[in-house]
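The data below hold one chain only, encoded as structure tokens and taken in the form predicted alone.
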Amino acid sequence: MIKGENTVKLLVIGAGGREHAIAKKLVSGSHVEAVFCAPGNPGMTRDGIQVLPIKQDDHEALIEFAVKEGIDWTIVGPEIPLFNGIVDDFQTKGLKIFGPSKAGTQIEASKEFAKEVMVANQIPTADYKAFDNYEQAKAYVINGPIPIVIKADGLAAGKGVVVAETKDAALSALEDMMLDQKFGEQNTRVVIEEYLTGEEFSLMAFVKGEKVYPMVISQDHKRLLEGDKGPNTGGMGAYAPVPHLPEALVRESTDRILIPAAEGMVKNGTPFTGILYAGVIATDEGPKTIEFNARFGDPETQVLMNRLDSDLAQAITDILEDREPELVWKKDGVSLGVVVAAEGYPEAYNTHIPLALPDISDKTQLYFAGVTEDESELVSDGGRIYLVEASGETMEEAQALVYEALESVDTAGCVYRTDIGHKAL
């Protein structure tokens, strides 16, 4: 797709808020004729987006669908499929798709592979120490100092982390990855990290093997909690830009972290086509790498997709066929979203919540994530329901957008932070 050619069909694998964002950025695209999400959800076709039932791990039903429909392109918003090779599926069909392939997504799935590249090519990153015997680790963690960063080796949904400030959470932590395989029998190999101290931002790019074109940095909200207290879910919210971070810390970070990670895979022979995300955080000793993951982030993309000004279908379109892309951010003002989630999450929730939702303006808009249909009725079916995000000219103003919004209606049974933003304030 050149703008001024013929149209296009284009395929977005997931069902979530990220997913929701992604495709109603394309849905917006000049050139853009039809936007399918599979298997998407019933709050997506407010939006203009086609939802098909198709689970988003059966590979051969989404290969089939892409075939009969003439797809463009496909778009991989999940870590689950990407880990499961749908990238490499596709491209054996002839069939263009971005995101990494399966030995790209090791830079997520695992964390230790993720050290090594860091590592090897002096990416900075806090030191650790890798185990899959428990008894080691154990008398590691025993040793060693607190607070400490435990992590489960493989994917773990964005919660497989955990920030010990005792000896004894930490030994907690390594009984249940380790020996109550709270994460799966597949992923009891933890990471012990040092802990950084310094605030956190998410640094997103697209990547085609040594190409890498940045994004504006964002900020999540792990904690389920105010004040960043409780624990760590997918995310609660976030905002874009950060404006308290210098700009000279994001390009250090893009040149120190991002660059080196996707010319780091190539001469490692996993080159990386898709989203590369850093979690980064800023120290006294510069910014440090403390994650990567192998797509979008989540909630970041919900309140991203808004700053881009661009056609982001264009631009991927682009980037598939070795063109520069086109990528034009706002300069001006802030996006901040709040996810509204179950009572219990992210534990044990209930299900099928009766959803008041609230009216969105020229100014805000919803994302529907844990959402199905009773009655045309949207029910809650999920952790994380819904976000609300809101653009204004300050932080201030799109909070108070957000959760005037929020607070217009009934949301019994649900939970959500009243802060996201705070450290912007």
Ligand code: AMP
The other form holds:
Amino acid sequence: MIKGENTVKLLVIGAGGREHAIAKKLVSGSHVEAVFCAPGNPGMTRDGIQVLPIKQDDHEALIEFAVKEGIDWTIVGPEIPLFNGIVDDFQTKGLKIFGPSKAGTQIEASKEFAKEVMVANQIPTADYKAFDNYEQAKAYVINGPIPIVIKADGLAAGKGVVVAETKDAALSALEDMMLDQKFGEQNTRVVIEEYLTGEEFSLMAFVKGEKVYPMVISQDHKRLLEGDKGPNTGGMGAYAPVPHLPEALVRESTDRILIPAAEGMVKNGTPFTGILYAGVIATDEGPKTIEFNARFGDPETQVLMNRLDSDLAQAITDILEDREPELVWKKDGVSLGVVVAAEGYPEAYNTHIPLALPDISDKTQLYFAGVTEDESELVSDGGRIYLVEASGETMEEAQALVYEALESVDTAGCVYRTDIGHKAL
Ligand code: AMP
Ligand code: GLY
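Right, the form predicted alone is done, so what does the form predicted together with the ligand look like?
Time for the whole complex; same chain goes first.
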């Protein structure tokens, strides 16, 4: 209960642009005394976030810090600590944390678990079949349609999905995953899924048990190159809202996907607290789910936090204490973000690239991800380095603001897509 005289201290776990955006929004809360981010990155300190040299997988050290510092609650950005049970570990020590239990994360960690939740709760999704046996999977592909989607059942850092346009591509994906164990010995089970056609969007909500509080929808750009070509990445840019997708579609997706998923998790005995993310394709037959994530999307969060006019810290406090949160989303304008990545990403790339950063204004901001400090200068330290976000009255204005900012600096050694937001024009 923060309203009133009290103030809170908050801890964000993670190190990337998504965590920067969450932490920055929390800092602006009217009753927030301090926001820590572990391990964070040195770019975050520009926005009043205090970074801590504690790794995200060191649950014990994080718990010790939360107790010592008197952290009111913690929020988790990335999936890995969630999959490793950080929420369960904090709760065992009586600490408040906003995120799903390890059991709840199965909705993201196992494609098959997610499919079972969808089927049991009549959530629209692509038809699928799961296989452990390579010969059976191969026979299914040989006799099935093209394109077809092959997904590694378990964790694959966003790289376990192959949209195969030819039988050869489908068969070689099966070989990689099942015979060559590309995603590990324990991870040779595949889900083979019907290919869906239509526009893709990300629908996220704050969830506590059966309560679902949706956000505005956004659109990620997962491919490396302009025109949605090249390999899949962790996301090269995003924008929100998605003006060409009708409000009725968003409502239908909330009603038919997010709400039954939250209710299904309660029925399953794995009630979900945290951010539930549905990847949705708007097909001719209505919205269909292609994946669930148990966390905020990256880079969607970097464009969504600015769309929220109300106090995020108060909203999460209210949700954790079973009160209705106030969530006021901007009605007008658009936020757009473009990721600057190291040349070579998502394959091998250089680090320690010197960064000439664009100036920011009241309409633009920088969210840092793969950066470190070298003699107090920020240099690159990862594949996706930073994101430039702008809010404009129109898509054209937001795009112009971001690209003018990027063109004003030397981005040698880095790459970015020049067409983020193109689908909305
Ligand atoms: P995922 O990791 O499940 O989000 O999949 C990565 C990307 O593959 C998605 O963003 C989609 O563009 C594409 N994809 C996944 N499943 C399907 C499907 N059933 N039909 C068409 N495209 C898909
Ligand atoms: N932007 C996709 C994800 O966060 O999974």
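Here, rigid core means the biggest group of C-alpha atoms that superpose within 1.5 Å across both forms. Not measured: the values here are computed from a predicted model. Residue numbers count along the first chain shown, from 1.
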Is Tyr134 among the residues whose Cα moves by 2 Å or more between these two forms after superposition of the rigid core?
yes
